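First, one chain by itself in structure tokens, the form predicted alone.
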Amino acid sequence: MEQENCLEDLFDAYPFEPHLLDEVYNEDEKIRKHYQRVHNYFSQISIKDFKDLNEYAKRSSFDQGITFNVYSDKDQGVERIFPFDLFPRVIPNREWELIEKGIIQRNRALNLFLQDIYNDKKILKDKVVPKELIFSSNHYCKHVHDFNPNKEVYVHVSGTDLIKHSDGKYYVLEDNLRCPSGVSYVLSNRIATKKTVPTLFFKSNVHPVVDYPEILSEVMRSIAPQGVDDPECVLLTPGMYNSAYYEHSFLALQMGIQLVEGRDLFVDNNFVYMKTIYGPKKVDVIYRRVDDEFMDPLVFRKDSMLGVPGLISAYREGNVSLANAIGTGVADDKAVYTYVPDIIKYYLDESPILSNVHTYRCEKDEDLQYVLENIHKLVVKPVDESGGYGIFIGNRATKEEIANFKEVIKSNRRKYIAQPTMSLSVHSTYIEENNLFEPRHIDLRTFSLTGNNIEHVCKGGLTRVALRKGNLIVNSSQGGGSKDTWVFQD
């Protein structure tokens, strides 16, 4: 009888790339210590069984409706399955502790920053951050001047993107403080892992992530308006055509709260109500997944069909809480990002635990000059977009594309920043079309929650994988996939 080949054969054929930081293999092409158990387990799986498990995971994703929509695609509106790689990423506990402390530090500072710039503006008066930079941000919201949200928390849900560089250190690539998405994939990936490799998972003492919806629910309840002991919480979605609609419905279901659209709510006498078959029901806390500009047509875009007329007035009266608060986007403006180390020092008198990637602001003459002269080795990003849209990678562009993009930058300097091309770490990833494990670049989106006396970082996060060889953009909207992220408890 012919012997069945195992994954060990595929691992033996792994095309190690010595110039990149490989999270599974060290520089001597040996398995790193914290991957030994995982690697040994996968090595013993037959290739046929692994392919069966891979198919099972894909069917599981399809059955759960784990999909996303690509707005820029010509087939816009077509939902796609989010690719999931079975081989998990492992982060040693000592590394995770540093990440967790750094994220909490960052969240504290950014909350204080938002409270300050919408009220006393001390950091602007002290010229630590230029006021022109803040007031010119598309996400600075004048409608929440001289206003503090309930319990003075602005960013309740934060998505911080990290990379591990070739020097072995983690760097913050960007903050996502408006409506960060992706946590449903963290939870769904974990479910898929438990189903496909249960023996390995339950023997590996991995930190759970399943408590995220429960803690998010606690955060929402903790910021209820004064005098409300049993708040009615809802999740406000733009609707089924939004790219993250799966996540909205998933989280509402997990938290046991109503998933509503703007048309399901109305405002009367500065209180928000939900339409029900039993009559209006007062709403106290809204986890909103609708951008600021669509939240209230009486204040923002008049043509918005997604928001609730009068909502901002009820919000300012303190009769309803919003998570995240209105106006948080100014703090994740990629030009403001360059000042986060100064913001941490100003409010907390601490040095940043997690470093920023060095960033050039094209609005500054000196930085612009550098960017124009060195654009071939830089990554240029618009300050106010997400999902990997609008990114220009210099070393992948033709001379004509570079020349054209220089003119784009010069026509709107405030809109662009540039960063050196960071060497993202790579991870062994099964590439189905090649029937091989190959190194692919990865990053990590972490999810953290802040409420009244609550600070929580989900112990895992979403490892995103750039599935195309050599590609550095990991976003699902750009063809990326994901892995389960394991943080060991010891």
The other form holds:
Amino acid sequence: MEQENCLEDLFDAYPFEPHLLDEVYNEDEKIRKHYQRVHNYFSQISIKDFKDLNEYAKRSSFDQGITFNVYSDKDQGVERIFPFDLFPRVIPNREWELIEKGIIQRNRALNLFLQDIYNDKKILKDKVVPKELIFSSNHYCKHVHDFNPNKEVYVHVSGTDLIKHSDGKYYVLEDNLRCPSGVSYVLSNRIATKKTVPTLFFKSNVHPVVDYPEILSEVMRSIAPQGVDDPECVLLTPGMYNSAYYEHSFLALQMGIQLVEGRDLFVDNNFVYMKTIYGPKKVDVIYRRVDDEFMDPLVFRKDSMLGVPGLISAYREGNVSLANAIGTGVADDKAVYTYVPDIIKYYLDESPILSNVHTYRCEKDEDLQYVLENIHKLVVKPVDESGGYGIFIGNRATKEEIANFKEVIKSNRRKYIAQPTMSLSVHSTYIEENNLFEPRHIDLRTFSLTGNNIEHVCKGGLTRVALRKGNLIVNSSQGGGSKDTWVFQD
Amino acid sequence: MMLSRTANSLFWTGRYIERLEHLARYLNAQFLSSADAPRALNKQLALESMLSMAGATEAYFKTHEQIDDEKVILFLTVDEQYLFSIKNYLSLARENARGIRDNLSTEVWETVNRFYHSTSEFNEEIIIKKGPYDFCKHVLNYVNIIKGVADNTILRNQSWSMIRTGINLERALQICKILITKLEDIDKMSTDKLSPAITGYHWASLLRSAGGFDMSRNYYHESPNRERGIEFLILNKKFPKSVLFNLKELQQNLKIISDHKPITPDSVEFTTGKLIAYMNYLTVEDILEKEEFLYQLEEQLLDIGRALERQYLQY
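Starting from the form predicted alone above, please write out the structure of the form predicted together with the partner chain.
Let us now look at the entire complex, which starts with that chain.
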């Protein structure tokens, strides 16, 4: 009988890239200890079975409607799945403990920072962070001056992006403190793993992620307005044409709360109500997935149909709580990012557990000088864009592009920061076109929750994979995929 | 507790699913039976009848000069420009269902989604090559699966009753529409009006189009005729597609939605109750005597829809 080909054959043909840090293999091309069980298990799967599982996983995402629309597509209605790689990323427990502590430290500091800059502004008066930087930020919101949200929590849901550099250390790439998305992929990837490789999963002692919606629900309840014992919580979505709508409906379903749109809500006498079949019902806590500027046409953009007129006034009266608070975007500005180590020191008197990527601020003269001279080895980013848009990668650009971009930077120095090209770690990933496992760059989006006396980091997160060879940008809108992320309990 | 917008989407999800089911069954039945129609009947009539039942005659002639079998079939099945083709009804049903994901079980949503994607695979080329049969059969199968999955997985609460309300109302309306269309077809054949072979053929085809042929034979133990056909589809209390059966179910669902609140004369509960009371004591002879009966019934059903919208669905 002919021997059936197993994945072992594909692993044997793995094209190592010796100058990159590989999560699965060490520098001697040997399997790292914490990957041994996973690796052995996959080695034994026949190639045919693996392809079937791969098809099954794709089918399953499609059926679940875990699809998103890409804005730049000519055809608006095109649905794509977010490709899911069956080979999981594993994080050993000791590394995870560091990540978790580092994220909680960062959340605490950023929360105190937001509280301060919207009230006493001590950190600005003490000149630790320049006040021009804050006041010139597009996300600095004058409408929440001298106002404290219920229980003084600002960032209830935070999505911190981490990478592992070739030095083996984790770095924070950016903080996402507005409406970070992606947690539904964490949960659905885990479900897919359990279905496709059940025996492996149940033998490996992996921390669960399934408790996330429950803890988010507790966070919402914990920040209810004064005197409300049994708060009515809702999730506010921009609507079904938003690219993250699947996630909104998924979370609402998991938490058993109403999924509302702006047009379902109205404000009367500074209280918020939703329109139900029996008339108005008061709403106490809103987990909003609508950006600040669309929240209330009376205060922000007048043309917004997504928000609720009068909402900010009800919020300032303390009659409704918002998660996240208004104005948190000022703290995930990429220029403010460079000050986070100072912010941690200032409020907590601790040194940062997770490092920042060294960042040059183009508005500083000596930094600008450095950036202009060394642009070929830097990544330049606009400070206020998300989703990987507007990023300039120096070593990929032509001479002409570089010359043009230098002018762009000089014309708006506040808008740009630059970082050395970080060497993101790579991970063995199944590449369908080649029927091979190949190294691909990855990062890690973590999800953490903060409420009144609640601090939680989802034990896992979304490992994003840049599926195109050599590509460093992992965002789903830029052709990325994802992996289930396992944190071992022991 | 239910948002008015949610109620609106639940109601229309039910209506669109029901509507496309009837449309698919009607097309199928007309297409198949036109093949073995007696001498006097031609394809033309079957095609006109399809357009008329779908309420699409006017829209069709806006973009087409004359009746052509391929064009009519494409228009009503997979035409993406025409808003009321089966394919577009399915998109509408799915968009509504997507908006109420949190009220549906995962199983129902995934089935709706699979239905949508698998139906997208049917294009003009396939329909022209194979005729509408495969397509309609596919649609009917999926509708049955969705209804079965929904029946087995959704909580029997107000959301469920709202979906059912949409289904009940739409089904009563569609049955009414099928009867009106077929009676007009029969009238068009005035010269052959008295021939029992022709009317027998017509009534059998009518009952098939409404999905009631087998059960009416089972009930009457006789071949269908005008009296039996009308009585079965309008007044039968045990056939789940008859108008009266659906009105009664609708009434029960409204009770759940209104949470048994007292009924006021301007409410949808009142409008529905009044129509049921009238129909409870109606005989098939009364119906046959009144030429305009079906048109009135259609209007009364639409009134129920309007009252429901006013009362529950505005947001």
